[in-house]
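Heads up, the chain below is alone and in the form predicted alone; it's given as structure tokens.
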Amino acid sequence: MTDVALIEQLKALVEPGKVLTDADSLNAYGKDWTKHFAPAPLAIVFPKTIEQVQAIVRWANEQKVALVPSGGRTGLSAAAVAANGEVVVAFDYMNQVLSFNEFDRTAVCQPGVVTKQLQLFAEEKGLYYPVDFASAGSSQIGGNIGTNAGGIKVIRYGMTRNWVAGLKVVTGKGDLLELNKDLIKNATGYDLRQLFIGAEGTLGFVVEATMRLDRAPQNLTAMVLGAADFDSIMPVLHAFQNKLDLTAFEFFSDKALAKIMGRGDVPAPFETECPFYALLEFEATTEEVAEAALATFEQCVEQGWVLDGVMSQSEQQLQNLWKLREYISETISHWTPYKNDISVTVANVPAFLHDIDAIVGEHYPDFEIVWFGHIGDGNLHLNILKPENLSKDEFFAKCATVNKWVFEIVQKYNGSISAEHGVGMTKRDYLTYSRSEAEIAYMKAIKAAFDPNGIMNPGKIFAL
């Protein structure tokens, strides 16, 4: 059949209007964030019900087209790109926050729900959304199911998975099912819910989630440290949990915050120049906490490992400071950066930090590494800048190279070639380093009962 015979029937599936093939959208929607693929979709589709979404995929799997989920596209590992003429299936107008229960704390969205879109209502309720990342104002929450999203708040929350109570799923064979049915305690066999987060699209799509809420946290408080030296980094975190409970603990390097500097849009935290930076954050309900944290920050300064810091005294003064860490991303992708997003148990950071930078060093001393990361949980991420003289293509070559170096050592150390990202494409040659062969084959045999005619975003997690 024609490719012009396709889109005809597939207009036939949706409301007029709701399949898209100009070039801006087949460019727009078939690629996220990452820069490594060329968009090459055959069209693009906009569901507006489940049902809808059960015919796209029996259409898909009668004519043997393959689909890729779109969300917000804010991606850093291909996961959403469809460059072999697939057809995008995108959520933008499944967006509606379906119910709230007050007695659960808990909310139903429809899959193109954007983050931040959640996070305000559960203020509205009095409640608190705690996934958060910077692309919060763009993300969706079918996204974040598919890659298990992180961020910034898992010290203290922990990863989208903990959020999610129920789901409503498609299978690839088009089958509806109903997972979990938002249950707390629930003991009758496999939780089949776990297997859809994180699972990229590769085995059906999210069509309905519901949300766990948690209470508001009280007088968010920010505390930006220099510190001595990168070993440096791991006494104060150690410190710091020992006296209050985090919600967040972040670090990043002088390259990072000199890229932020230059912007001109946000203030130094404080004039003295450190190798590295901690941002720290805490609920000061009382005096006492944040006397606690005072003294605390005095006791790491004591030790040698804190050259300097701050603390916010305002709500404005807070969200500046976070600042300094949230606009790493968005400032550095000017330099078209090659991006590693790997962890490692907390206690082998500094260890597993020397050993990347060295290694890097030695092969590519002229290549520009800026680190910043979420290292309360282990997870780091490291950033090589590509120099001027060089094109994208040999740059990626060159990173390719280095790929296979860093990913050796997150072997060495049991860690995890993708901390929060998905694996996608840009990781998928990659899974042997984090994955053994026995649980890539059983991974395999899951699609394969979930989506036999291989229709669900091929080529992600494994490939073709």
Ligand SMILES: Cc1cc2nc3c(=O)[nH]c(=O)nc-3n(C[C@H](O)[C@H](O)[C@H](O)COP(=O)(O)OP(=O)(O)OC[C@H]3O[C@@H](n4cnc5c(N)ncnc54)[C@H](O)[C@@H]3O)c2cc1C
Given for the second form:
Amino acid sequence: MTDVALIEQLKALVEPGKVLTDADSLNAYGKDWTKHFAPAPLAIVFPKTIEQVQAIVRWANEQKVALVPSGGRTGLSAAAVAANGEVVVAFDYMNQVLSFNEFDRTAVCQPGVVTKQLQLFAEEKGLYYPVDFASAGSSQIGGNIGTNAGGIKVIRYGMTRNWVAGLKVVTGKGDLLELNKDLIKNATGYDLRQLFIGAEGTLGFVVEATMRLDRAPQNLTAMVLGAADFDSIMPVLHAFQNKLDLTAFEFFSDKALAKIMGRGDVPAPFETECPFYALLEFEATTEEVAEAALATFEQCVEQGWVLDGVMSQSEQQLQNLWKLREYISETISHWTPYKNDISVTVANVPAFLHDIDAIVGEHYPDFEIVWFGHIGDGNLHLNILKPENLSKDEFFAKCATVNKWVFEIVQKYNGSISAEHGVGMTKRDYLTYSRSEAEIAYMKAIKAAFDPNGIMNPGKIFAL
Ligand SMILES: Cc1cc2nc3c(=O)[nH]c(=O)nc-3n(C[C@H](O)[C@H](O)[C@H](O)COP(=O)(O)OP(=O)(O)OC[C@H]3O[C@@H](n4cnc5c(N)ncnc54)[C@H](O)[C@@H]3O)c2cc1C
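Form predicted in complex with the named molecule structure, per the form predicted alone context:
The complete assembly is shown below, putting the previous chain first.
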């Protein structure tokens, strides 16, 4: 069948005007935040109901057309990229919080609800949705579930997975499944809900999600501490964790701070220059908690781990300190960074970081490396900035060599090649560094059970 005929059939499945094929839309909806692959979808379709999603999936099976689920397209692993004539299924018109249950503290969301929208909804109810990161204003709940998104509060609240009470999914066969039905306790065999979380749209579509909400945190207070060297960061984490329940523990290097200062719109935390910085946050519920934080800070200074520090005294200061960390991704995107999102156990972080720094520094001394990340949960973001004199292709080719070394070190420490950004297309060739051949065979068998014709996001997680 010709492309034109396929598009006509697709149009019949949804409301008028809900299939787009113009060049701008194909370009915009065919890619995510990664810049490695040229977008080339056949069309973009916007279902408004679950029945329409099922009709699209059944049609795709009949016509052997590949489908790419699309959220806010803020993904960093090319998992929502359509580069091979696929139909992109976008949820911009399924974007409502459908209901709220005050006793279970849950909100039923359509997949296109923006993460920030759910955070604000929770706030209106006097509650809190704790999954948060710099792209929360654009990413969608469907995409967050597709990637099992983490972010800046994982140390206290865990990943998106922890907040999914129930899911409605349309499988790659077109079946509608209601998974876990929002229960807290449910010991009835395999929890299929968990398989769809982090599946990157390879098993089917999330078409509705019941998300748990939490009590609102009280008087959040942040500290930014300047560390004497990298080895001091982990004892600082340890010292604070022994005294306080942290809601965040992030870190960034002097190079990351320099880029933020270069923007000119964020105040410096303090004047002392330090090689690394930690940003920690806690609920200052009582005077005693704030005093414990200050006493721990002093202890860290006495030990020589910390050179300087500042504690927020107002909501504005809290926000300004967070900007130092939250603006990094967006700010360095100007230098076409090669991004790696890797994790090891917390105890292994210092040795792991030294190994990687040494190997990249030795082979590519001209590359500027910007470290930052959610170090409190062992997750580091290694960003290599493109030198101006290298073309994008040359740069990415060199980074592919770096990748191998980085992932060998990840493997040595039993770590993960993708802590929270997913595998998509950018990490799929390296999956064996984190997953055994036997595990991958089981994963492929699971995909075949839900998507026997391979129409769901082919080429993501595994090679085509
Ligand atoms: C500045 C910046 C900072 C970031 N910081 C973080 C961070 O701290 N932590 C973190 O985890 N991530 C972070 N990210 C990455 C990204 O925001 C997350 O991966 C986010 O969860 C992606 O959501 P999305 O809606 O944009 O999904 P997309 O990029 O559109 O899609 C992601 C995956 O989900 C699938 N998908 C989308 N919708 C559905 C659906 N309805 N059903 C099934 N599958 C679906 C897609 O096919 C794809 O595989 C950051 C990104 C940026 C740009």
